[in-house]
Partner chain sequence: MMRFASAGQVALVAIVVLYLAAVYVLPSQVWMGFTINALVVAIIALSWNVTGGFGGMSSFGHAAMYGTGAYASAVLQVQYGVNAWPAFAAGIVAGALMGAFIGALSFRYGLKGSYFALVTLAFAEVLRICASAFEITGAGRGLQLRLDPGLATLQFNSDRTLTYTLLLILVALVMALTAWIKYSRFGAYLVAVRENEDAARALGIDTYRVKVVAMAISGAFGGLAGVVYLQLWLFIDSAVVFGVAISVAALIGPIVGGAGTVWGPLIGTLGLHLLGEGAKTALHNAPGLNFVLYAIVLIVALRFLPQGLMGLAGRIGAFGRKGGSDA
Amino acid sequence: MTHTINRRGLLKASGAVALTGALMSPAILRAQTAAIKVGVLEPLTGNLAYNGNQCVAGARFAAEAINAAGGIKSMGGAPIELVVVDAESRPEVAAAAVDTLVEAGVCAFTGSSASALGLASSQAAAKYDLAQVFSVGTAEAIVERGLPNVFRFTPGVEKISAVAMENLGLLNAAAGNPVKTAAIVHEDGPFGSQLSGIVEEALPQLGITVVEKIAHPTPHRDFNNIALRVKASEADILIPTNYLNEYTLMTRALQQQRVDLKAIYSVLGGAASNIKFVRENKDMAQYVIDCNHWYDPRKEQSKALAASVAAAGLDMTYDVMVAYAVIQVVADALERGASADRKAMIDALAASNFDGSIMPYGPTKFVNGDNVNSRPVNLQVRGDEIEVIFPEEYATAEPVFPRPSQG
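Let's have the structure for this sequence by itself, in the form predicted alone.
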């Protein structure tokens, strides 16, 4: 079932009660020109609900900031009005939801927190010439289908895994190469399957032998057997790629089974870069490393976003960051194109050279829909914080590798 989330439902779903002020922004109320409708298609229910609601919050913070700054000036200061639709964590619902967005009159939409959802929605949107700017969608199939309506602002698995493996090699070499064997645990969807394959191929080039590779479905609730297989493999390092719920359960099972690892090094781990995981699983989370999406914490807009998120009582996660950034990209396209026509939006996005987002990227340059100037960072859990450890120009802490003994 597909439905547009009304205001009460959204606030209940996201827990973003403090966003009421954003929805009633004076900038919106005083606007004299018609609002420009931008869709936000995210999983507000189902197993990906946390990520989806975080993305919706990020999009709302961005729209609020843009509207407060005068809206789309080339269109008479028109405010952005978000049309939020629930993808229900199911690809078939994500595809059907595109009809709802079109009927609502959106000029483009963002989403959808998972590659499988985005693949379905962008394919459905192509027949309407409706642009989708992906918030999170790392499977390379997203940009390999030749669809002109697809724009991926954040990096995909090939770039992220390449950066992750390069940095793992640097960490291991600097520590005297203590890691010689690895186990890989991944979700079995297009995201995890592709990424784990790239990592498996790259590890031998670092002198690391893959001794175990385990796939699991999403959702998945019992990780005891997987933890026992990792333990039996005697791997030095675990490289997981899965979503928040599964990552958390997996880590608990590893701890319960007393699996001795020199490091947990995630690639798009889903939880290692999530402050909710850190807060709720502090002991297990310590020294976990992830290569993932993250914003540039030095930028003034980033600091303002962090303050707004804290004031709203929400978690500052990469979902919030990337969703905020993609609304910035859409707003820039509206500003330059001075049109909310769907085909005009595709043209404006295709020509984007936006250099004002909160992310640590260069100017946007979409090649076959993929932003070639995007980049991931490496993060490590330290105490109550998630610190940036790579690249050096954004680092807030020195890496700890291997991690101290957990015994």
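Rigid core: the largest C-alpha set superposing within 1.5 Å between the two forms. Not measured: the values here are computed from a predicted model. Positions refer to the first chain, counted from 1. What changes on going to the form predicted in complex with its partner chain:
- Two rigid parts rotate against each other between the two forms, and the hinge linking them lies at N292 among E187, S115, V230, N292.
- The two rigid parts differ in orientation between the two forms, with the smaller turned by 14° against the larger.
In place of the form predicted alone, output the structure of the form predicted in complex with its partner chain.
Here we give the lone chain, stripped of any partners or molecules.
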């Protein structure tokens, strides 16, 4: 039997090869689909650089995971391409950086590690109808301006402090109310001042009297006087609100001065939910409790993220988790809206009911830009690990409250 190649046969064969190739190689098809650009506006330099870079890492892990899973399927498997811009830890730079994101052609952006940066950037983005999904921005002013392009996926300071106080009340009641007095130590910036004020008002409602309230600047290096004041106050519990370095030095001073507390319970403490603190200060860190942003560690995607972060040699912090989650939210909006148009993205985000993120939240529901189904969790340092102790449905360990005597 002989085969002759004529023009019709060649065309048929070429068509069959092309069709087979297309069906067998979705990756090639995806490569031909234009990438969808999503902005990441974080402080990569300046005093918030650590948090900003952690957020960028989280966003990259999320984009990689989404692209590996087939990209945005409703848009032909289009991959997500991140456009990362440095906010330099300065509000005016964050606002000006929005122009860069718009000209890069992003459909939405995430950011910006601090409320002051996000306030400026979201306002600048409003005139472009460009959505900003906040990674971390706890100030309530963010969602009180009526800007339709603002979406805060994570909880704000009022919800976090309310949940923190509620959980403290539950912990104390379950233990027979051993905590009756509290000392508050806070940094004197926007973050610490606002939170400590809310906590100070809430504690008496739990039957806990505030016997000492101490503010300190950031940076602050000598915590001996503060430790002695806490000791003299004979407070049962210490509620600190400050940044990692000060938190570390404070706990060291408390240990050196042998301040025997029934608990250290921070709100958005940053250190008790920072594995770097646990790793480097294992003894001091034991049984410290924090109420903070955190993922649901039992989910498969969370486990995969933890493995990726470990493989990259990074610290697993809430910045990574939150940034990962907000990219998931953006990807879901793209999937449902099937459009990278800026206005369409705002509409898709406003209608979001996403429940597949790594966070321990219910389905997303934005009311005036604030996700009403977000919530913080309580964490406790136990051994080398940071365990979730509240709420019970996400808990990986039973709480230890009050902590064993340190004397």
